[in-house]
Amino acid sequence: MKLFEYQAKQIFAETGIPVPAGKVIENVDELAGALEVSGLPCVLKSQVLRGGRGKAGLIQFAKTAEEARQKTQQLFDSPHGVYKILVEQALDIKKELYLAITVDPMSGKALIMGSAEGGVEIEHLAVSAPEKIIRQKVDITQGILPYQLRNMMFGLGLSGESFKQGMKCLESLFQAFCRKDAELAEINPLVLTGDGQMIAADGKFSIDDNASFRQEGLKRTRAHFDSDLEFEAAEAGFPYLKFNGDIGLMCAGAGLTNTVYDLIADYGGTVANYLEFGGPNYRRAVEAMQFTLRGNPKVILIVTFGTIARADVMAQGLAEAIEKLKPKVPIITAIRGTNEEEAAVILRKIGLNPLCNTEEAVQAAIALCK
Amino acid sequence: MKLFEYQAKQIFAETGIPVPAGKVIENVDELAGALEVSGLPCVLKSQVLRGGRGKAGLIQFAKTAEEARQKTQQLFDSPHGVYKILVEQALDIKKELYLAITVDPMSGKALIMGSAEGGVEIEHLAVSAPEKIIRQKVDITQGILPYQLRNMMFGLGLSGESFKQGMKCLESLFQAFCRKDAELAEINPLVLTGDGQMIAADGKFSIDDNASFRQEGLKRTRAHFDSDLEFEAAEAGFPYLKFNGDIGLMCAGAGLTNTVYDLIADYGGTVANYLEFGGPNYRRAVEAMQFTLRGNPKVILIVTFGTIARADVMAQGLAEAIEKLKPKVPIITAIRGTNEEEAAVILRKIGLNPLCNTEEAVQAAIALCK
Amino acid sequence: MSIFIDAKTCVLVQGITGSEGAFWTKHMKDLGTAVVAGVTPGKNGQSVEGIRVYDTVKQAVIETGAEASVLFVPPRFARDAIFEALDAGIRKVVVTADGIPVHDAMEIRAAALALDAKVIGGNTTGVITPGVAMMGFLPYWIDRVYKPGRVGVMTRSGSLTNEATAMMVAAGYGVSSLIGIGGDAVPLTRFAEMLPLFQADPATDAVLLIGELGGTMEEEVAEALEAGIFTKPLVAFVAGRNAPEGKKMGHAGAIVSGGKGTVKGKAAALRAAGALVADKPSQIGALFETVFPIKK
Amino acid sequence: MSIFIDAKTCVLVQGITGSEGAFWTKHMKDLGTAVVAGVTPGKNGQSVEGIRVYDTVKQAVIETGAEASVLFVPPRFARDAIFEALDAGIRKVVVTADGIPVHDAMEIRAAALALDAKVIGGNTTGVITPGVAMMGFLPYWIDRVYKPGRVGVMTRSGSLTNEATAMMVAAGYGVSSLIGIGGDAVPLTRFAEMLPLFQADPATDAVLLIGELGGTMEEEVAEALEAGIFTKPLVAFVAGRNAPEGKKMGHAGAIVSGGKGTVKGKAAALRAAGALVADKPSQIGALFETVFPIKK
């Protein structure tokens, strides 16, 4: 789960990484209080998860309280779904660094990355000047050692007081990475100010969903999603994506879903929405179909190959869902796997033509959209 | 550094291991307050580091306050150097277990040992019935895993509530072992009471002296030593042991010291005291000789082979010490190593006969004791 | 012949008393797998499908000589169960749990590498040599997928395996051994690490690689081909050519972010290394025909 | 010939700018050791005894090809310095620091075992092949101890080494290579692990083992002899026959507690395995005469 900038900075602050003075507001009325914390000039930072906030105009500077008020109102009124704004002191930037910790799946270690050229997206730097990224792998059971901190600081070309501050920042970031089950902990830019302070001016932090049982307060809010529908589905336990096409896709498993998605594109179709019908959801056909129908598809395409998720249970659930919801759009199924023969019998009984071949099913669905 | 029982139990309590209700007292006047905590009947446990306290009469039971008062007074008056007594509730003992964590130098892992036959010295059990000791090695960087806790509890034959309590105790003990840089963390006996509680009735805890820079409050007190002299020497930074023989030994390094000690015994001599003259102490000859003389030796025997601890520096220091202290006992030296020729010149100048061979020096010292 | 396990490999089932553990123990036995023991703490002495249950893996290994373990335990307990198996000397582990925390997976992966242990998964349907032995929950009775033959299969996706393998079988080929390495972002064993087993297996004439967007595992296979570590024909199908960047459809490993892990890049790398890459599952059979025609 | 290092081994000195580091760097060079680099963080570009100083071990290894490192760093920084060396690919490390915390030593020992690295120490005076090369601070100019010859020496005690070795030299023998494994309770490399090096060294005809009370390292040597891992003559001297139980005279490893680690037990085990054990240092020369007489 990706955190918002203000949440990442809360974690930074807790662990001892300096962050700019600032406060989060949810409406313009709270601005005055926030300015008391941030001072002027200030930065108004829309708390959205999408990248490129600067280019999209979602980060604004203000020199006066009046300017701040106007710009805050504009941001809240923008069509980008701005629910919160972080009001922060404007920094006197002398130098921008990059510091991040992520997972190296090959070695099973944490991968520390740093660059003396902060402020840009690391992916772009990785392409344009990979030699400017310093990498270091750290054993997560052992933890980060002083020499690893030093190696990074020497690599960043730091010395004196900033060397020490940098070591402290990286050590704290590593502790946060481990303690919070992070997939990514990034400070970008890590700013060196004119008066020699090191401050995390912006940050990304992503926490592993699979660790939610030991990470308190991991909860997605509406602001994490692009639409109400996706948020509601997630609250109900259904991975759900909304697109703007024709086919309502109920699929089980990443590999098969992505394949069906590819095939729809290959055969000239488009997807209205995707709902994950696998895992524990295979017993929840009524709800699943409800969410799918809310995506306004011209046809519903159901493609599964279940083992533990038995085909006959799915088919029986679909029969109930159709009985109850009486969908007005046609339904194409390729429901295979454990007890697929029984599933086929059930589906035929309710008037469907159970298919076995995925490509055939995709083509049939596309044909119905024309 | 070995901790006293009451210190070990403080650590246990901090980390969540149940200990008997009790209080430490330093004189009889504090007994009444302690009995309010422990209740009656109670156990009076002398806080000394030597083993076999029970047999030595240093642990007493009392049913009434008056009995407790009398016995407390007797313990404080005993010749065993009892400075503190731990007054504790008497436990209703149903079963006694053994649980300990120590260092396995071969694998570089922590070694967990447990036995369903607690209450005896593990060294005796290791000889009489080694199969009754369950062993498990734990990687200290990874920490103890649930299966390792379970394996031990199954090995101890526990089930139900005591299984869970035992897991919790062992996990806590392991955390204390790591957090405190322990060489040994032992609960013996770990008591199962009649009402199903698991309580650490006695414990040993030893903290690595080499980790004192990161372990707060590690300080030996007079009670850690057998004599005032050894305590004073230790406070001054001199490892010092007092014996009851003739030769005052100033030696550098474990191997050479132990060899000289062996040779003295082999040739029929006895040792008055041993003082470690190596390491940083080689520059402190005056103090070293002062402490040696306080051991009342008939002769002083100085045997060293220094590299960083240069022989000429030692010899020069000894010359000053002799000048200043004017010892009345003869001095035999075998001071070798870096700059040993210069050392020999200095020693001859003050009337000593510098020897080169250790055995010759030992024999010469013994001859002077006759 | 087979890879990973054969009919003689003594298999342990951790979590055997759970409903999935018990159900698939029966199926593993039915196929011929030498399931010798189960472990569920606190259930020592019980029996599941005729298999004795022990409290600890150590005890089970000592008494039955188990040398491989398949785990039917919840993801939050996977770390503990895997280290229990490794500590007891087991060096082949199949981890079905879906949802192992990434930090646990890092720790397990690093330990498995250090011990040279093959820990397969998490989030895998398992490993099978059709007609011989299985560790996991593969519906081997579905003949149009699990027909015995001479093509080794390795896959990141349970759902897609059946799809892609069925295409190969429809073209007249069969499966020698199938390894599901699982769909996690940190797979405990990676594709390229399985190649030497398929290379050494005389029962395998070619390999079908079923990949996905995300990560670098397909690229590592391409490197292994370039390095000559695997020299038999390899046909690949990689799902997710059109997947929207940054959106997750399914499990954690299958995501493109920061422009890395695209199917386009994977397919190009594989082709450059001499592999044949199918764009659609239906092309898989035809590609095998070109490199490894069926003797009629 | 030599063991551990020879004149070609590129040696790094960690902590080279400290007074001991600089002093012994000069002596190591004087003997002929190929000291190629030093490391002290923050002193990159400086020079000590003509040796270039770097900020990091990694940098030093890349630029000079250093393959062994001797540490003159305080004990509390030993863990960091050793892991820095291992991480940079160095697999031979000599650790002079006296007073490494036991928990640090456990961690280092476990890591060294896993990497198959030889980390010697802590609390060692070092390793030397007289006339060839040295890592540490052995006073090799004292001829009555460090005379070149054909007996390998391994020892737990710096102070006793000079004593015991001098006796051997007085009897007409000399030293092929000498390894001080150090006096800690958790030595990072153990006696028995050095035996294969002496066994393989054609310049070593016999070994002198200088042991002490405490621990089980001498017993492990006896086991190695029984197992035929070392087949050359071995003479041992073990100090501390009469040491009072539970009292520490000197460093941490040399203590008997709970009846374990007695010299009596060690001597018996060594004798049973075919070693000759001297009761006094003065007997060492005579014992060598019986197994490995000097050609006159």
The other form holds:
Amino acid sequence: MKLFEYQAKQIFAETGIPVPAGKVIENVDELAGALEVSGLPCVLKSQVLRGGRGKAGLIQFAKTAEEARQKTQQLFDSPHGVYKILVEQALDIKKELYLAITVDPMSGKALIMGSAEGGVEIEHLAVSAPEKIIRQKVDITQGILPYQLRNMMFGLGLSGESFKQGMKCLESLFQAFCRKDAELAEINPLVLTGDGQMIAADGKFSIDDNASFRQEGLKRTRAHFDSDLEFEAAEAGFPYLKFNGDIGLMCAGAGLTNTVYDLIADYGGTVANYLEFGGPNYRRAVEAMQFTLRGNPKVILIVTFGTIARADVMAQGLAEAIEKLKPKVPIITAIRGTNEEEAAVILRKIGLNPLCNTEEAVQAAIALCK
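Alongside the form predicted in complex with its partner chain that was just displayed, please also present the structure of the form predicted alone.
Below: the lone chain, stripped of partners and molecules.
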């Protein structure tokens, strides 16, 4: 679960990482109170879960209260789904650094990354100048050690008081990373101000979904999603993505879904929506089809390959869903895996043609759309 910037900064503040003075608002009328906290000049930061906010005009600077009010209204009226704005003090930036912690999938250790060139798109820096990113692996069960903190600060080129502040900041970030079951904790930029203070000017924080039940107060809201339908599906336990095409996908597994999506694009089709029909959801065909139909597809394409998720159970669930929902759009199936022979029998009984070839199923769905 990705957190908004203001939530990440709340975690930073709780663990002792300095953040700019600021307050979150949900409408223009709350701006005056926020300006009393942030002061002027200020920064108006739209709280949306996307990168490139500055380029999209979702971060604005204001020198006066009237300018702040005008720009706040513009942000709330924008088509980007802005529900909250973080009003913060404008910092006197002397230097920008990058600091992040994630999980190294090969070793299972925490991977700490830092760069003396913060405030830039770190992905581009990793490609164009990878030597400028310093890395340190830390055993999570052992915790971060003093020499590892020092190594990172030397790598960032810090000295004196900023060296000490940087060590404290990284140690606090590591504590937050472990305590919140994080997959990513990032400060970009970590700012060194004109008066020598080190402040987290921006932050990203992502929590492992499997551990979210341990994190009280950090619950998904409508603002985490691009549409009401995606939010409702997530609340019901279905990963769901809405697009603007023709084919409604019910697939099992991310790898298979990506393959099917690519095949649809390759053969000239488009996707209306995607719903995860595998994992814990393969016995919930009625609910799955309800959400898929709400995406208004021209065709529903069901492609699965299950070992634990049995094909016959999926097929029987589809039979129940069709009987109950009576969909008016055609349905194409390629349900493979455990007990697929029994699944084929069930599908034929309800008038569907069980296909065994994924590409054939994709081509059939596209032909029906046309």
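Whichever C-alpha set is largest while still superposing within 1.5 Å between the two forms counts as the rigid core. These numbers come from a predicted model, not from an experiment. Numbering follows the first chain given and starts at 1.
- Two rigid parts make up the chain, and between the two forms the smaller of them rotates against the larger by 8 degrees on C-alpha superposition.
- Shown is the Cα shift of residue 312 between the two forms after rigid core superposition, which amounts to 3.2 Å.
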